[in-house]
Structure formats: C-alpha cells, structure tokens
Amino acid sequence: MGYGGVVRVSTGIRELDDALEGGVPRGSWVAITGEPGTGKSIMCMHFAWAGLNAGDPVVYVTTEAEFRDVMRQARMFGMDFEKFKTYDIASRAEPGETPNIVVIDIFGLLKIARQLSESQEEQGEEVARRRRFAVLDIETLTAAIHEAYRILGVLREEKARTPYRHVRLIIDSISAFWADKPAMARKYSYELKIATHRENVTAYLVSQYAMTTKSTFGFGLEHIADGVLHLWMDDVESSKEVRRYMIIKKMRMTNHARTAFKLEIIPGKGVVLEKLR
C-alpha cells in the first residue's frame, strides 16, 4: 500500500520503484516508449519477473520476438522464466495444469483470428473472409487476452470480463497493431482500453518511436495511458558510444521523480538506473 491508500505494483527495478513512491498504481496502463535498443523489452521482462515472484499471473503478448528468445535473453539478466509454468496460446492442447504465464505471439493471434472467422461465418462469407487473416487486429488481440484470462483461471465464469485476481499484462509492442494505419492509433488504443482495462489488470504497453520523426509511431497511446516511461539514447554517430536514458513523463496518482536517469543494461542484473547529477 502506497501513499494515499494507493496499492502499488513493483516494476521489478528498485530505483524505478523508489522514483514512483513504491511502484506503479495497480490497474494502471503504462506506456513504455522509445526507439529500438533503449531497453523497453528488458523493462517488460523485469515487470513480468516481479509479478511471477509476487504470485501474479502474467499475460505476455510478444509481436517482436518468439517467447523462447525472450526467456533466453531474460536468463542473461538473472531472470529464469523456466522456473514457472508457461503455456503458449497457439498450442492445440489444453494445459495440463494452470500456468503462471500465458504467451500470445503471432501464431497465437493467428489461431484466435481463425476462431473468430469461424464463429462469424453465419454473418456471411465476406465478413468471415475479411476476418480470416486479421492477425494484428484489436478485436483479435482482445479475444486472445480474454482467452488467456480463461486459461489462467482468473475469471469466475467463462463470459466474465474482469479477472478476480491481479494480472500483469504485457504487450510488446502495441505499435504492431496499427503499423499499417498509424493515424488510427488513438482510436485503436481507446478500443483496447475499453475492452480490457480493469482494476485488477496492470499493463505495460511498448510503443515504438519512429526513427525519422523521433516521436511515437501512431499518435494517441500516450494520451490514454496512466503513465509514460520514456527511453532514449544519445546520437551514437556524435557520441561514438551507446548512452541510454529514461524519464518518467507521467504517472497518475504518483508524486514521481522529475529528473532523468541514466539507464545501463548489465549482464546478470538487467536494467539499472542511476539519477543524473
């Protein structure tokens, strides 16, 4: 319990928790923004790892890499996800026991998209055809997340929309769902938030920055997010080295740190933050 009665969720990074009065307010949607190579995905690993060790079920959506590669990288930073039961939603078989992590990758989204197509065939062949390969689609993502809740056993009944237990949701990256229509980012963000935002779900949403404009790829996510953690690096051609940084741009219900941190990625530890002098 944090200040003002706000329940806080650990980010898995001690310095960041301290800068957030103990962590992210439970039920928040937190956007992790920045260009490639700044450490966004590793911050997601920390968030998931902290949740698993606290007993929170995790839904891990990965559009950028296969989850086995996520686990391999996490192990290099001292986070062994193999200690926990993992279930891939693309699997044809039901899990033998309740997992700790449900993984949703491109193949899992394809499976859900096909199921949605089949369920909508009575609406006409044209509707079903349009849905058949709508893999990177908000409706598909929403259905996949709900299926993950069912598999994790956090719904009191199958049609319930709200988990009765706290769940950590990671989407790395959300930008993939409007890659072909960046102007629709705000609309799609609202659709996803209306469908999945719940008091018992704390989410990390990774948003890529366009290399050309140095701004979010798709305008709108930062406006509906409860918090924004922005990562960046110095221009490597000028600095001749990789120097990474992070700043908390906003976090509702939190008197957060206002100054930037130097961000290091260290083998065996992962992300380590140091306040700039």
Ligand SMILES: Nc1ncnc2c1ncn2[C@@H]1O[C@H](COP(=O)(O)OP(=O)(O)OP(=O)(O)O)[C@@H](O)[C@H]1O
Contents of the next structure:
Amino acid sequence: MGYGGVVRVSTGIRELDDALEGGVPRGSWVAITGEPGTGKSIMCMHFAWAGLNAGDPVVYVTTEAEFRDVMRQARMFGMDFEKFKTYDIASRAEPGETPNIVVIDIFGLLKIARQLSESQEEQGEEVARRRRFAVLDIETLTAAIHEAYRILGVLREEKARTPYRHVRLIIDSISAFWADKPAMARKYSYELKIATHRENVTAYLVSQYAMTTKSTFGFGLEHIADGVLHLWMDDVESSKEVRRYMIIKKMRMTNHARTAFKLEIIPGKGVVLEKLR
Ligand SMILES: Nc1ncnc2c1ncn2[C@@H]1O[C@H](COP(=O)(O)OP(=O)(O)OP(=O)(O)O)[C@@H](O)[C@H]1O
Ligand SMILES: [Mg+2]
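Next block, the form predicted in complex with the named molecule, ref. the form predicted on its own:
The complete assembly is shown below, putting the previous chain first.
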C-alpha cells in the first residue's frame, strides 16, 4: 500500500515504476499511445510479464500479431512466457488446469463473434433482428474478456462481472476496434470501460498514433484513461537514426515524473528508460 492508500502495480520497467511512485495505481486504465515502432507492444509484454511473476492472472488481447509471435519477441528480451500456463481462447479444448494467462488474438475474437451470432439463433431471436457480430467489435471484445475471466477462475459466479482478485488486462491494440470509424472512439472506449473495467482490473490499452494528423487514432481514449504513456521518435529523415522517447502525460493519483525519458530497446532486456538531461 502506497501513499494515501493507493496500491501500486509494477509496469515491469524499473525506471518507469520509479517515475510513478512505485507503479500505476491498481485499477487504472492506462493508454499507451505512439507511432509505429516506438515500443508500445514491448511495454505491454513487460506489464504482462511483471504480472505473471507477481502471481496476477493476465488477459492478453493482441490484434496485431499471433500470440506465438508475441512470445517469440518477448523471449528476445528475456521474458519467457512459456514458463507459465497459457490458454488460447481460440483453442477447442477446455483448459485442463487454470491457466496463468489467457490469450485472445484475432482467431479467438473470431470464435467469440461466431458464438455470439449463433447464440441468438438458439435464443430464438427473429431472423430479422439477429445481427452478425464482427471480429473487431467492442461487444465481441467485451464477451471475449469476460470469457477469459471465467477461464482464469476470477469470477465468483458465472454471471459476475467483477473479478474478485486482481487481474491485468492488455489490449494491443484498441485502435483496431474503431479503425473504420474513428469518430466512435470515445463512445466505444467509454462502453468498454463500463463493461470491463473494475477496481480489480489494471489495464494497458495501446492506441496507435496517426502521424499524418499528429493525433491519436481514436480521439477520446486519452480522456477516459486514468493514465497516458506517450511514445514517439525523432523525425528519422532529419535525425537519420531511430531515437525514441517516452513521457508520462498523465497518471491520476500520482506525483509522476514530468520530463521525458529516452527509450531504448535492448536485446535481452527490452525497454530501458533513461532520464533526459
Ligand atoms: N531483438 C531486438 N533487439 C533490439 N530491438 C528490437 C528487437 N526486436 C525488436 N526491436 C525493436 O523494437 C521495435 C518494435 O517495437 P514495438 O513492437 O513495441 O513497437 P510498437 O510501438 O508496438 O509498433 P506498432 O505501432 O507498429 O505496433 C522494432 O521496430 C525494433 O526497432
Ligand atoms: Mg505494436
């Protein structure tokens, strides 16, 4: 327990924890924003890895890659997810024992979308009223996350929405869910927060940054989020090298560092931050 009763959750990156009075407040929604290649996905891996090592159940949504590739990338930074029990929600077999991490990639979302569409038939919904759930639909995502909670055994009863113990949720990326309707970003992130967010869930949500407009792809998430970690790089054409940075733009209930960090991605280690100046 930290200052004023705020429980801190480790980000898995030491310098970042130090800059956040120990970590992100438990139960917060943290948006990770930034352009391609700035380190957003690797920050997610650190967050998941820290959770697994702390005994937290993890829900890992990845729309960008198959989880196999996430694991392969993480291993390059000394994070061996294979040491933990992983269950892929797309898998046909029920999990034998309670997993440590439930993975939801595009195939998992496809399975859930199909189940949602079919369950209306079973419930005798009129054909005219039935809808097809899309893979990249906030409702599909919400249902998949709820299913992951069930598999992780963190719900006291099937219908409960609130995990009774602390869970880490990673969504990489949330932008994928409103890619074709960016104007809906605020509404969707709000709906998602209402549907899945509880005090026992600490979440990382990756939001891609549209370089052309210099605004996050999906205006609104940053207002709804409790914290924003923003990543960027110098213009590569003028600097002629990749120089990455990270700044804590906002973190509620935290007297956080207010200057940027240089962000390096180092083999065997992953993201390493260094104070500027
Ligand atoms: N083994 C490695 N050693 C050092 N750097 C690496 C290694 N593997 C990947 N990287 C660096 O990490 C970068 C990718 O970081 P990451 O996937 O976190 O970016 P991102 O912000 O999620 O990008 P996107 O928006 O495209 O998903 C690569 O472009 C590369 O520069
Ligand atoms: Mg990424």
